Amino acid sequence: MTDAHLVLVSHDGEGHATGVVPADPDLAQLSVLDLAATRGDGVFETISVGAGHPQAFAAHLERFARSARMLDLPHPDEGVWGDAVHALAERLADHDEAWIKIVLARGVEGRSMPTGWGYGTVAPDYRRERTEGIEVVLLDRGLRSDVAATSPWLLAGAKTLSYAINRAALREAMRRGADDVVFVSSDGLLLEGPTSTLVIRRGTELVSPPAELGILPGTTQVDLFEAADEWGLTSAIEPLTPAGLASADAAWLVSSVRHAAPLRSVDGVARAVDGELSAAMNGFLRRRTH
């Protein structure tokens, strides 16, 4: 398999992490009674990584032990999961834009050992979306604003491997002419793409939905917040509703990988697309090296 690489993170018997072993990416390295397999136990995340940089790096591993703690799985260990992301950066230094995969399941079913692993790749080519825009529709994710608060046992703000939801999301969208998703609360609040945050700009301020809505901590919609001031901009988290972004001056879905996508159509309307604003974000997205 061509520029793919994979590293197994090796546990003790307590559930600690040991080590990292380079494995090859083209044979089979995963029991088909592991639990990440069978039942999506398990947690993830996925780092940008330029010319050879893991980006973000730092807020990764600090929202991968999150949703660690939110299943009842190990604490990761920062060092030995750090060698894994490094190795397989080196690895891909050759290449501009590339992104790195790190798993932690609970392992094979009965036995009290986690399953760790780290695949990384040449990214895809995202020219047209973070300059043409993406369409995208509304979907109601049928639970409450509430849920994080209300019902934690649901896991809403975990990077669980549990994605059948979010593929059907993205299928549903394909089904209805458009490329991507924006999730709205059952009472009435935006919330986040399958795989990304949701942003728009409202004049000169920058603003995104708190994660306590019950969705994922965006690593990419904080850098580009910590980074508002270089264009002008102010920043800001608060809730937002389907009229607030009808009427918003432009809007990106922002992720670790594709970087910032402007909305340029949502549930079949047209909106404007800031191409000049679209451009800073991901030119600055690109130059982290962090």
Contents of the next structure:
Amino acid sequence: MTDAHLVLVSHDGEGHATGVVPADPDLAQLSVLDLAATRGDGVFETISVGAGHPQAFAAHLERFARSARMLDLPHPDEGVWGDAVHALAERLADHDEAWIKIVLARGVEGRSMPTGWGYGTVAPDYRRERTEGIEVVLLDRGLRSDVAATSPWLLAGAKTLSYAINRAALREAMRRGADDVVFVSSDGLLLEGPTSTLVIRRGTELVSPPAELGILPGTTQVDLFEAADEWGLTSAIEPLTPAGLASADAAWLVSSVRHAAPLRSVDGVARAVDGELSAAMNGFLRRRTH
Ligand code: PLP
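Alternative state: the form predicted in complex with ligand PLP, after the form predicted on its own:
Expanding to the full complex; the earlier chain stays at the top.
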């Protein structure tokens, strides 16, 4: 049986979080009228947990609040959501790698009372992806790279529950015989994966695209860039193109839970995997205790 845990985050009629209540993850908890289910109208975070430590937790909470702000949802109270995550992490402390998903949704239509919960369980085994690497395809996202500035209502760069498009893109990758996707803007800039941030190595520099392109600011990428000098590397944020990816010395899709997955092919063209740096990155990411 899976080791899974659930807590509900209760709210008052003003939208303030009021407390954390343990609940049974095997029982139905959500109203069929909840806008989380009927419209995907909410935000979430997925946090990796290493031996009971929620990783990059402050950054996840900050991004949770940023996404909530972008959707005009109430500000998620750090104290209450911190209690929710720590309660779940404690119960998963026996596992080297676990994950917790926290969700804040608009709640049942017309009630102005948000729905919140946190769910945590054991992480899948990603050793193969982290060492052998993944095959990706480049897919047009159909949005310009200035979409965040021109059309904020499209919520580019918010971590909303509406991930059906990201799932569809992954199915398209599978149809093409690949494992994952790097989205490209309609004006030709590399963006991100459906659940990950692109990082390339060019010589001794790690590079990732800017969040201003309408992509999610990644917590894993930030931690890796902070650690870069441990590996004799510098880091930079700058726009990248498919040609830049093709000529890079190495590339990864990085994210909480799967951590750093090196790219071993792009659109069917094989590329070198930097096994040593991948191992160093993944060792560092797995051991994080903040
Ligand atoms: N970009 C998108 C669209 C994501 O969904 C995610 C994570 O799920 C990321 C990037 C990577 O973010 P993080 O490193 O904080 O997990």
